[in-house]
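We begin with a single chain expressed as structure tokens, specifically the form predicted on its own.
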Amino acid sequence: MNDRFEIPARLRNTSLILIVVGIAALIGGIVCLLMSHDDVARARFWLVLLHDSVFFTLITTVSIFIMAATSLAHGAWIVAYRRVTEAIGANVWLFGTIATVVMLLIVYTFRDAHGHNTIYEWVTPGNDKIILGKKAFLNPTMFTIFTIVALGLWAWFGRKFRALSLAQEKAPQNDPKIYWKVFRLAGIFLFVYALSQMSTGPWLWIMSIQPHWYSTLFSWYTFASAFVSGMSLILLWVVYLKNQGNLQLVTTEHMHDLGKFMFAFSIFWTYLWFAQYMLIWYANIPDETIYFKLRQQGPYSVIFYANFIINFVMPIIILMARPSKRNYFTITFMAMIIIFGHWLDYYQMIMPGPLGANWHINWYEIGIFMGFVGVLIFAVSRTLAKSSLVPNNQLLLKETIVHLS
């Protein structure tokens, strides 16, 4: 079976236009940065880049997680669109590289007029006893090593899974050697992922922006947000390819399953959101409540409640019914809403600490976001076009075809 994807001129041009918009926003931001003597404006320049680079790295890495999980479970259902997850996962290196550069520049170069790093306060702790007490963990060396190793491993696994899938096509018919190699690598990746995404990574990259505050649920919370966004991203690509006449093996049942994942993990995200909020509210400890006071009762209250409505109320109302998860327009619309909603979720995780009441969502925030979207479309579409969308000679392909028939 040979199902080749040719990049339509409209898609290519759209991605290039978005990239140009992103570059223009970045140049405009740099000009404003050079002309401004306002510490808040300078912090905002770096925070927007941090926000988008981390967000897009985490949601694309979800595709690697899904490939690893389904490989361990011998899941045949994903074979019909596995090349989509491979194409997304194979480009984690791109977003991971951007995120690494941005974060290390913030740690080693960003300082305000008084010589303080107001984004990662632990870099210049002064006499702050609380931050100094965490110095063994929160220090530039630990941050640098972990970031490079974790994102480097994610990028390597993403490209390795893709390479092994392509190698399977050239292997002898029904040869299980590569299949079991992927199985073993999947187990190793999930171990790495558990130690990075589900624990240390979000602590260092996001939670340490407010080093006086911490939550034991934070890493799971960021994972749930990234997972439902990553699943929505996969669905958008599957729907697009179906509309282009590709992915003949994909049926409404697959769309229904993806819709169920989007619905289920929107509820899971809400469970973690409520668990974190409720425990902090109930304990009413000032060191903990300061996090939500700024977001719920302060200048970010609009985003706080919009976040809850977009990421919980809309999915539970629209995606609960079975027909809505089988309607291409509805699930496509909700996938875009969910991605935007969790982009807002990461915005309110990152921005309030350094910016305080001086928050913005205008040309710079939107322009940089559009640039990252353009890079994603351009990179993934090029990867998809390099091979057949049907993973031929995959050991579970026959099971997938028989199941569909």
Second form
Amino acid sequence: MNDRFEIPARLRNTSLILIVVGIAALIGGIVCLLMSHDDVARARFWLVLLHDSVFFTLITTVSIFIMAATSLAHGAWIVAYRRVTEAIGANVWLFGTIATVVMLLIVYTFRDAHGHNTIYEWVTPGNDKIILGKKAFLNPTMFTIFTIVALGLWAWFGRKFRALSLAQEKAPQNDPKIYWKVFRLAGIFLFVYALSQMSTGPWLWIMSIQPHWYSTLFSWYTFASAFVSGMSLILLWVVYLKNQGNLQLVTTEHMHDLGKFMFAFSIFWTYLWFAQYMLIWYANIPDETIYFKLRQQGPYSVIFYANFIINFVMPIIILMARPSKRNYFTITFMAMIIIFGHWLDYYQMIMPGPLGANWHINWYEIGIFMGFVGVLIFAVSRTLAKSSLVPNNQLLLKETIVHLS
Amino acid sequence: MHLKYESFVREPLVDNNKDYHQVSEDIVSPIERKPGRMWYVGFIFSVILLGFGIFSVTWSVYWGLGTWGVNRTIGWGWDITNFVWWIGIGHAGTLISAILLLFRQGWRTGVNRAAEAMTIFAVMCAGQFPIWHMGRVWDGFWVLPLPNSRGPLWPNFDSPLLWDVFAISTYFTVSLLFWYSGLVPDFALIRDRAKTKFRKMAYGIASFGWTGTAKNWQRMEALALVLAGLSTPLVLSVHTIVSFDFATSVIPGWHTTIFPPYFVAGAVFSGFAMVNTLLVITRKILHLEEYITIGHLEAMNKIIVLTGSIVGVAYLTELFIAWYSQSWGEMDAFKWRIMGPYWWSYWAMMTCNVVSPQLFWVKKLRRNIPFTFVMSIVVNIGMWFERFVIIVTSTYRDWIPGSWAYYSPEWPEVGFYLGTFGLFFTCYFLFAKYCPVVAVAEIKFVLKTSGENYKKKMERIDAMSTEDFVETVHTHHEPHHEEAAHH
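Swap state to the form predicted in complex with its partner chain from the form predicted on its own:
All chains and molecules follow, beginning with the one already shown.
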């Protein structure tokens, strides 16, 4: 079957406009923030880039993760729109590169007027005994090597999964060789993912922004946040392509599955949110409560509560019923809400430490976010247009056609 | 309306040439026969163990908990270790029956019945430990808020120990309902086949007048979905709350935010190991190899390597963050864990839970039955040590070096633990004798999609082009076989 996607002019123009807005915001940011003498403004310039680049890297990598997970579980439900996950995964390299550049620039070039790195304090620890004690882990060399290796591996797997899927189209009918090769690679990817996204990555990239604070659950929490937004991102693409008349094989049954994932993992995120919050609140140890005190009381309380309402209360109420998970409008709306909600979630993980009370969600934050959305639309739509949207000769393709949610 | 089709890459869930009648015959006939000699040997041995357990508990209650090895530094010892261990084992049943049902995993049909039964027995065993640990057990009703007029002292609603009482009793109730509602149509099947009057009556009562009408089935499926929806959060909540027993404290080694999800993963890990232990033997003795296939065992082993790896990441995270915190209490707690007098328990846990399950990445080993059996026991030993490590080695060197202590169990504690094995296996032997250990109705449900003989007939569909297949599905036209078109 051949199901080609031709990029509509409207989509391409929209993505280009968004990219232009992003570039304009970046230039504006360089002029108004980076070149100013205000240390907070300069920190803000970098933090926003850090926030968006890490967030987009993590949510696009979710596509690789879900491909690996379903390959290992022989999941047929996702095959109908596997080309979407492949296209997103194949572009992880783009966001990974941006994130690496941003983070390394922060580590190596960012200093305030007193020569301190106020984003990654551990770069210039001074006499802080606790931070000095962590030196074996929190140091620029470790940070650089780990970031490049981890993001490089993610990018490689993202492109590899797509390449293998395309190769399967040319293989003899029902030839299982590539199927089992993907199966093995999926296992290796999960191993890599466990040692990066599920542990070391978020410690280095995000948790170390407040280097005194620690929580063993932190990386799993960031994973849950990224996972539910990553699934929502896949859903938005599937809905868009269906509206264009593509993806005929995708039925309400498949959409229902994605809706279930958004619902279930919104609750899973809440579970981890609650586990981390409640245990820290209950034990009331100052070393730990400092994190939530900064967020719940004072200038960030709006975001703190919005985070909980958008990411838990809304999904559980709106997505609970079966018909709402089978309604295109509801799931599309909720997917956007969830992505925005978890973007906020990452915002409140990253900003409070360095910015304190001086946080903004203003032209610069919105402009940069739009720029990243533009890049995502531009890159993913180009990849989607390069091959058939039906993964022909995939061994579970016929099962996905008769799939019931 | 719906085409029954499954890809050839999946191995059959039911081997050989089976039809509906043969399925009933294979699974129900062991119930209608006299049990073999092995059954009697095992059953009597279990009852003896149970008897010894009752003796040990009686001794402990009569003479008091001074007969145990626990002391003022290590107050929980073997008793609470065993409690958490059994509760963890109980998780597999609910995961299989609830979460795998929601995930539409066909292979659960071969193992869910035995796993659910095991869950119930494991929770029964687990419940004994906190009860008898109270010492003055005649005051045990104080954990219940009935009535709550004894003043503010107890029950303390702020205590995770009390949340445990609610969590576990809810869990037990829902699991029992789930298990029993699945048994109803199978009991009716035994009733309808019964040759003796007594059996007809007994299973008639047990099957609640099930007649197998469409309405019966519709209600039962609706109930199964509702119960699956209820028990999915329960899979997480029970062990989460057990983990709160530790993690809400300020004790290094106990207070760590990763505990809730990591306890849940560990619970599923040990539960699947126990299911494997039981099923490897059960399928052999009852000749159910065609229903509990090597593919089923392999699927379970995959979950074992997955959850074992999650637990492994959690162990390493804990260890790393203890250092990263640069808090001397945390760092010392882990130093005493790894290198103190109890070093062997930490390393036993690491070896059994993190290192050895990694062997299951190898397909040959996943499908090797003796290896699966040995590994299932290794994992359960490892998971016992995990709880021992958490409970004993986090507390034995506490804040005041003057109270540092060492702990070994006395015989009544060991006897109590052995007694719960007696209880568990007594129940399991009775279950295997009087209930179908594989869910007959559910096997029939997947038979025409996943049975080996039916899958053979699908080879023509596999050979079709995608376009032809879509055409076939849309016109509801079956190319070769009428029967498969509707259900």
